[in-house]
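The form predicted on its own is given below as one chain in structure tokens.
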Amino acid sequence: MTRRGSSASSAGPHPATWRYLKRFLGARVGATSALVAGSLASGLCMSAVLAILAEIAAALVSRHPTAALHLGPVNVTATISMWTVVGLGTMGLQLLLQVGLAYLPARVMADLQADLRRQLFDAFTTASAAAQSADGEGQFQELATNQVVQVTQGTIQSTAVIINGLMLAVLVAAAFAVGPLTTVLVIVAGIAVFLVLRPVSRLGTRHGRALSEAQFRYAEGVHQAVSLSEEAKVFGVMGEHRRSLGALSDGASRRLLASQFTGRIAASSFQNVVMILVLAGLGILQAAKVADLTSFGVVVLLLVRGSTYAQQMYGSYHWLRQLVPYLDRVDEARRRYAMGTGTRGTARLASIPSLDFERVCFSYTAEVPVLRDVSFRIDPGQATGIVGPTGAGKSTLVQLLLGLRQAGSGRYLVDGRPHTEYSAESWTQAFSYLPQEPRLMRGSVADNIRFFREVDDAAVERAARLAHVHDDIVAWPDGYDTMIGQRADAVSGGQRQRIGLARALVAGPLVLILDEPTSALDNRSELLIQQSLSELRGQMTLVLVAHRLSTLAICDQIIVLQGGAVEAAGSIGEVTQASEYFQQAMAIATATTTTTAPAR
């Protein structure tokens, strides 16, 4: 069974480890390069300090005023002094190298994170509703954070393998010139253990990958704990909702405790052998009892120290491949975004347009069909209201006519043509939603009505005295300013209502789509947004999806919908002598409306 938002390509073979570098940093071919440069040049400067301390060393110990460094075929002989002079001079240029190495990988590091959020962000949001649906409960957030950290994290590490690996090189090449046999020795050992110790990093990739896995069930966990918590205190049932999220919890943990002992334990074990190897190494010169001390302690400085670029690049080279399913899975998410992604005409609307269905059939699942051959029309500026029990198909209906959706077969037509020739952006502008639950965000109320939109502030008190919500408005301390919020206390649900109204209103749409616009709200606010509605009547093209038999009242046309197909359309009257259903449910209001009346 495949996971939602699982990488699709975890199961198969893993690329070489060159292609693990090249897919962390991309095609940052220009600081890549200068990462390669400065680690050569920086390798070079460490490999003749320490090669000039061994000298200064043997020196000393013969009390000779000369030291002579010999590096293959190079033979350069100088005071104590200038040898000094000459260190100290390396060093200097050794520790600004280093600088410029710290540098470009934050920075690389940096830009990559700021570039992969941008990216996703980008995709999801120009993704289609059915490819933003496939993520589960906080999915996206876990994308756009964790995930994108532990990438950006790979980043540094394939940096860190490039920076180790190459002073590594020159040390190493450094010591071959020195002493080639002790040096192939250890080299060749070097190798063997890193084939041996290849099962380990295979695992961490796996343990990597499960605690991918596992923080994604934990976001899931986190989202749906927020999204509940008022329920659970309700129920007194916080015990249970705490414990459920403690699993998650400590799955994530268990995982994270893998991920973290594997790759601590292979860098560790790594060095150590290395280690071994260069005492190894050392006892075989002394076997062979060379005479030249001086290159002895210099082979000694230059596998030392190199061994601890060696464990260096391969912890960074095991954390690598712990790091791989985190950007498979960014990359299947960016995949599977586009892939979700609509195309668009370049038409435009102009006036307010008529809306047709014709023989439209959709479906979530080619099992269960939700809607079949729904077929009505809608003329220009003509109010209709969409009924039917729930699970009829019509949340799916509003979503098709916003153009969220595409239909499985039949036509969606815009004023005679396909809706998809239509360019997003006029799209956007005719079309506008308010849903049954408008969401607000942190900001003022006036931002809230704009929503991101270049609108005046004209326009904005505008939309918000046809919503009549402008009075509410204007009683607040800071009027337009008010700061608000989802969870502000404030903002009463029929404000709350109405100020998703507003901001539906505030770009002047030719076609308004409400999704059961007064189901949860007061009298008082039921009858404003009523009012609004009447007062729009005419100036655009309204579709109404209600239960609330009252809000029909402004409609020319009704349509009922029935296990998703058209039961009945037109008008009041007609609608009820051909639907059982709109028939029970005008008997229902009825009733209601008689008992709840106030006695006279």
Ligand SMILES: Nc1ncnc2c1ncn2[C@@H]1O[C@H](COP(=O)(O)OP(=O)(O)OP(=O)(O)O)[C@@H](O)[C@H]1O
Given for the second form:
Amino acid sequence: MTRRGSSASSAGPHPATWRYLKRFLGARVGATSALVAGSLASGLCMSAVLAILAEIAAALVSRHPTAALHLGPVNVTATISMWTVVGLGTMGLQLLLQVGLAYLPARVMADLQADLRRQLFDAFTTASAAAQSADGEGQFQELATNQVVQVTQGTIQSTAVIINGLMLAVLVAAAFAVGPLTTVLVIVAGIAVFLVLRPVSRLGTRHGRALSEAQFRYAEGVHQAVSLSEEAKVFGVMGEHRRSLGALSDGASRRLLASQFTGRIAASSFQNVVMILVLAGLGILQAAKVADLTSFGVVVLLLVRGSTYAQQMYGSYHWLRQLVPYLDRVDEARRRYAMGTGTRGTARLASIPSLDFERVCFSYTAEVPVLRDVSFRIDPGQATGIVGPTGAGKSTLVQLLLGLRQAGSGRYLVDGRPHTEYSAESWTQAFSYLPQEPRLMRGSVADNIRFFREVDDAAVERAARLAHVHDDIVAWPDGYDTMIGQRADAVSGGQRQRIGLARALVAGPLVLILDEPTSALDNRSELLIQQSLSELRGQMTLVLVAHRLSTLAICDQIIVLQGGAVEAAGSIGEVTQASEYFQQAMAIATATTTTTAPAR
Ligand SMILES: Nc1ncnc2c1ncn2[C@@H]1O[C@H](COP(=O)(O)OP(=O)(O)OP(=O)(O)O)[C@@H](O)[C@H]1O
Ligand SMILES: [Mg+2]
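With the form predicted on its own already on screen, would you show the form predicted in complex with the ligand?
Then the entire complex follows, led off by the chain already shown.
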């Protein structure tokens, strides 16, 4: 999180605030020019109407049939009814301008929100697995929803700074044309108040940063609370569960209070102090007979109206400073996602490839090596089982095989070439994956199997048959059109796993990697998946992390990982000889299998 510019001491806008203005309005030159032109025109209309009002009032008081308008070099005399018509016409024009000035910021804000969300999600999806998994639970959701809304609020505030600032400038210029001395005095007073209130604005940035942070923590808490609600109920800890989320919510609400309070107090105190100074200054000038009564009235009207614009401008400026931390956070996330995305080559993978690991090392953090000098070869079409105790590095190895993470040292060769030489498109067509718990998305079963790829219904059905889930699907009333979702109750764990397998198979991969695909399944689903795997054997390169001998039986070779290193590799017979861990694990697995009921 950058704190750049937070200690800037110039009287101009905070540099980060300026960045905000430049970024969003500079990128929309057309809208910004229209905004500037509209604000200036609106300021002129407002000045003219106020001057006309003051002159008509003075003429009525002194019972003159005509009124003269003095605005610097402009000097016009006309009847009161004529001025009334001009005033009404000007107000009509002002109303039209206001419509444009309301539409433009709304347009810019809506466009920006859509743009920012698209950019963020693009950055997130192209980010490395390391960058993606560095986010806490629910962090990206919070970023793309609430934090983006705050950032886009900033656009409204920055356009408000421009509109009100320009209208104020025109009113002050008009006041200057009528009574220069009075106006200069008031401007000096305004700048003095702005400077006096600067610490309040700085406080606003600080509160904004704390609020943004607290909202992140809350979003993380909500995510966790929802995913743990079932366990919390079962273990009877709903109270504690509620309290821990409540504490996070209270933290966010305290920050919100502080930020709203300073925002409002800053805006209203600014106008009040300026008004006091304006009235006091004008009173003194009037007592000293510095200005004539009519021009004095015009100046008062212009400056009182101007102080409203000044207040709105200052209020928006203050909000903008509070919103800058959100912008910083969104920018920081985009930078983080863009880091380490790696480069890919242009080579294509046409046939089932061989996979070679040559002394591959990998660690998540500098201190703890997770894979150490891992070497093995998988021939085209071979089925390879990976076994090892928990924490041995099996899932990490899977992520490296899938190209989601890069080795710290050593080489990963696919068909004899470094894996990064293949194009991203060729890579994703060739490699496929079945995680331990595939996630379903809201949509039909067919959509879930298709998963955004362009494959026809026949391919979807073929994949479902291969995954032995077709019979289950056609037994549902809506068949392949059955709607399922992330928390679909209609789909059992075993069916979800087989839909996941169909998803992995639908685009015809050359390499299929499965990370403990059957460890949480009922016997029937496990058998069906094993059946699929033995049918797939030889048609593609298979790599499966598994614990059970029944699943490993189809493998041509087994790699035993212990503490991140290869302890043994070879056929089941060879690793049984070489690895004590494997012997024990298989003995336990066999004992468990023989004591459980037969599958069907
Ligand atoms: N994202 C991560 N960041 C930091 N460390 C991690 C991360 N993922 C895994 N680790 C660590 O790396 C080691 C290997 O983890 P990995 O998940 O690869 O083991 P595994 O063999 O798949 O275990 P299991 O059988 O329990 O699934 C563990 O010590 C784990 O704590
Ligand atoms: Mg694992």
